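Only one chain is shown below, in structure tokens, and it's the form predicted on its own.
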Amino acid sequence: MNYWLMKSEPDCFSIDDLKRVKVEPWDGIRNYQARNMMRDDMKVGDKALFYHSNASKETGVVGVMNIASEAYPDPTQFDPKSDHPDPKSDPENPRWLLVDVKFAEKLPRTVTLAELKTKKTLHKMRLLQKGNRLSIMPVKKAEFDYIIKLSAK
């Protein structure tokens, strides 16, 4: 089983609305490196830490999901109206994928950023890495363990 660190920001898509929809697919991913990660490396049953990035309250950890599909393309980059577009991507070879989450928690408390800057356990995570900017990104089943015991301190 992988373990991954996956980014939303709340007011686009939150825990609050997976929790609501059960299973929704993880669209406009437009960075090749999270899509060759989605395409290669997720597996159904892997888990992943649910992220709300850009928060106005509290940027952090909010909850858990699992993967529930193996990555397909993403229909919105063939849709015009759609918030994640790319003309130049082909039905035939589409460029983006996406897989479905499945809600499993919502975490007792946020786990913020802020926080994690903080545990030594962590100094090594790729979250914390200085210039990263990925959306999704792989955790070590330790970091997912450490992240999940803080939320309920």
Contents of the next structure:
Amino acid sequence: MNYWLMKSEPDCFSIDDLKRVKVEPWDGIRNYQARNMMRDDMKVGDKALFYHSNASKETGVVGVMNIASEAYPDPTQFDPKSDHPDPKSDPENPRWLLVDVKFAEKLPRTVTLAELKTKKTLHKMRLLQKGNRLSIMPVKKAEFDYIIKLSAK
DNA sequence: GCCAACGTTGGC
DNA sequence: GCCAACGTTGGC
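Output block for the form predicted together with the DNA, input the form predicted on its own:
Entire complex below, previous chain first.
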């Protein structure tokens, strides 16, 4: 099983939104590295941390979800009214993919970015590397478990 | 709102 | 293939 971290701006789609709808197509990914990971490495049943980025309140890890589908074409790329249309994407060979994610749990508290930065165990996390902008990234099982444990304190 | 870091685009 | 210009991300 693989572990992931997926970012969303809470003003756009938050952990509470996911809790309400249960399953959501994770659309809008327009980055090749992120797309390739969804396509090549994500499996149904993988676990992902839900991360609130650019949050007006607290930026950090807020929940857990499960990957609920294989990668399939992101319909919003063909919708001119969507937030991220891509007129250059060929419907016969769609450029952008998404996966469905399923709500698993909301953490008892937000594990903030500031807190993650103070932990030696997490120093190597991709999330904490300078200039990191990937919205989907792999997380090690040890890192995943450690963050879950932190949230219980 | 600012700005650093990064990815993408397009001219050459 | 290089690289400048531009757009986006995301922390602060």
